[in-house]
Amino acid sequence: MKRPTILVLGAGYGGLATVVNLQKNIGTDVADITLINQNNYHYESTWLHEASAGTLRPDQVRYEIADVIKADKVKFVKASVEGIDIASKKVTTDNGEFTYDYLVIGLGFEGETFGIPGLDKYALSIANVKAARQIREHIEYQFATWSMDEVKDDSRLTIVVGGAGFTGIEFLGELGNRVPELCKEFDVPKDKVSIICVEASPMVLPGFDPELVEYAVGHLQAKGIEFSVGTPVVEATPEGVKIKKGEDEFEFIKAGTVVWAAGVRGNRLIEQSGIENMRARVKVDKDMRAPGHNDVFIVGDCALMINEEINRPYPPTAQIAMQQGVTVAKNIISLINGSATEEFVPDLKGSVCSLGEHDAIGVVFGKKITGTKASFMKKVIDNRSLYMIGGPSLVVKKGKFNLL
């Protein structure tokens, strides 16, 4: 009897979680697991804000896929997606075609542009180890080239981030610990750096208790940081960006560096694979299946759920998504033993947004927590998720130590 086939599409959070999980829960002969991601590595994407700012290295916030997955129980393709057809359950490649009897979709995110003009030119996005080196490498030239034009254009220091998110803020609270380093090493003056931060609604870190968000922008502003709230950004250009102050009312940000943080949406494939989805992100059963067909499972930022309690969808956070892959590997195996699925409910411990390297702010547990305490959580929170996927070993080569 043929073994069923398991293919995986992506290494991130929730389509690495299900793969391990699987190999841990199911014999060589029992599937054939393959796993097929467009890089060798994992990287993470709830650290790329630190190597976009400069306070980690690119290589720190990644590992090789192959010291996570045992090669006797797991096939890794190294290929990029083309394309998904559901109806012949078959997946097209850069790098060969692949059948499946189980299907799981984790695809990751893609960033949002709105529609705003010159955006996706002109903004630069943090959106994947590349591009966060390519956003420190861009910001240390302005710096560079400031120090060494004769005459100064001040604007080259001008840094706008779009979007005062999560993602938006914790890249803030890096700049504000890197842009003293910069100054020291290029020999610029710190006043004549500019960071503004602006956002099209009317609130900063909505969703977060309002104690917290004052603590938050009042640390950034400490910092230097200016906001602009509720101003959104209408266009975007090589010199910078344009917002709207009020009904007929703009203002141009000459800017060298603009960073957009504002918003992602589900990979696009999704889209075009016939799957019913908004945004790319589809609404996914209780037991995390595509609506209608079920060989198919989306994990992570693809996959959208609503939260009864408050008929909003759940944040596609870094812990969900690997919480997500724990319950598509018991279904997966599940489903190959004739058994039924089980419905998958998320274990919210909590969220932490960092602020920079020693502080932060956050909920664990259902209590406000501030400062290096929230600093302290969140590393914790970080080393947990290597020690979920590569256990001890994962932690020792990548895990943050410097707690305090």
The other form holds:
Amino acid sequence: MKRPTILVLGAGYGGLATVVNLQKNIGTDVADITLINQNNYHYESTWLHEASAGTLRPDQVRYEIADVIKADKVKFVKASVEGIDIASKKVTTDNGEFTYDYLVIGLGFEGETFGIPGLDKYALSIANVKAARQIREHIEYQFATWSMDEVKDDSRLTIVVGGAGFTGIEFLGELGNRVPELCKEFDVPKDKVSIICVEASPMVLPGFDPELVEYAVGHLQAKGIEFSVGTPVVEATPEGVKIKKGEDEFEFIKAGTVVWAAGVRGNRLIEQSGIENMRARVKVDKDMRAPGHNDVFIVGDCALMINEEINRPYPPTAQIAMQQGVTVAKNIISLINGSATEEFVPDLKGSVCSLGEHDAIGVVFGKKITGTKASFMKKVIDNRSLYMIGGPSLVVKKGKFNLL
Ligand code: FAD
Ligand code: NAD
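How about the form predicted in complex with nicotinamide-adenine-dinucleotide (NAD), since we already have the form predicted alone?
The complete assembly is shown below, putting the previous chain first.
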């Protein structure tokens, strides 16, 4: 009998967790496993706010895929997926066409702009390692140019962050530490720099514990960050953003840098694949398969699952993506063996939001934590995610050891 082909798209948390669990639990003669990713490296999306602000170098947030896969069990192909056709079971890439018996789609998230005019063109998004490098260099360019210009335009030194969700707040935490360094490096007086966070909801980190939110806002304000809440961004232009302050009241914020961090959607390739989706996310069956497609699994941010306790989707997180990868690997092996698949049940341990290298807020195992204790926990979580994919050697190579 022909060995089945397992094709995994994307080497993010979900895709890699699937592959490393397949290679651990499957014999070389049982299936052909191919992993396709557009880069020959994986990046830690959960560290991209640091690379974007410039508090970590881009090479610190990524590692070679070859370091975590076993070449005798998994074939890695560096290719950009261009199309997924479920009807003909074909995946097209810039490096050839692939067929499959089992497909795992783990192509991750894209920034959501909600169709707001100008954002696609004029705002930067913390979307991947290349985009993070662009944000870092754009901010440095603005500081360097301000310093050189004879007639100075102070709006070059205004940074607007759209969205005060976890991504926006973590990026602001890094900026709060980075801006004093930039001022020194580029001879810029600190009082010329403005960092403004614009949030549509009436509160920062909507839905999160109010006491922890107060702590975060206080600590970020102490670093000079301003908040404008209940004021959605309604347009972006080359000069900045327009925000809505009341029924017919608008304000324009002139800014040299606009970073859009106001939510995510799934990968756009899902929308052309023939699989039913909402904002490029697939409401998966309990065993992580796409409804009506028994040979297609979805992992990570492209998957949508409802938390039945609160009747709302689970948030798209790396924590869940990695757990899903474990279940998807098990379920593919079960299908090959002709046994029943199992349900995916998330094991939520809590969440920690960093506020810069030595500060954070979080709720872990139901307990609230702040400050260095929370920041220590965040680094433990970061190291744990490396361990889950690449074991102790990856932690030694890429881990965070400045724990306090
Ligand atoms: P991704 O990690 O997005 O990986 C997708 C992969 O697919 C990438 O390797 C990409 O290169 C590849 N790919 C994409 N398109 C193509 C293509 N066309 N062809 C080939 N390859 C392609 N979650 C937490 O749980 N904890 C946190 O602390 C946390 N912090 C975060 C901080 C930031 C700044 C951000 C932006 C997100 C954070 N998240 C966090 C959310 C988390 O990063 C995502 O939920 C997670 O990355 C989703 O994993 P994934 O495997 O679905 O996709
Ligand atoms: P999000 O959806 O959690 O937050 C987006 C924020 O943008 C919301 O507060 C929303 O009200 C605001 N917003 C929406 N439209 C706006 C507009 N027009 N103008 C101004 N503000 C607007 O998105 P995110 O922060 O990018 O996070 C994405 C996912 O990644 C979430 O699931 C999050 O939990 C996860 N994440 C987790 C961590 C962590 O655990 N430390 C860190 C970052 C991200």
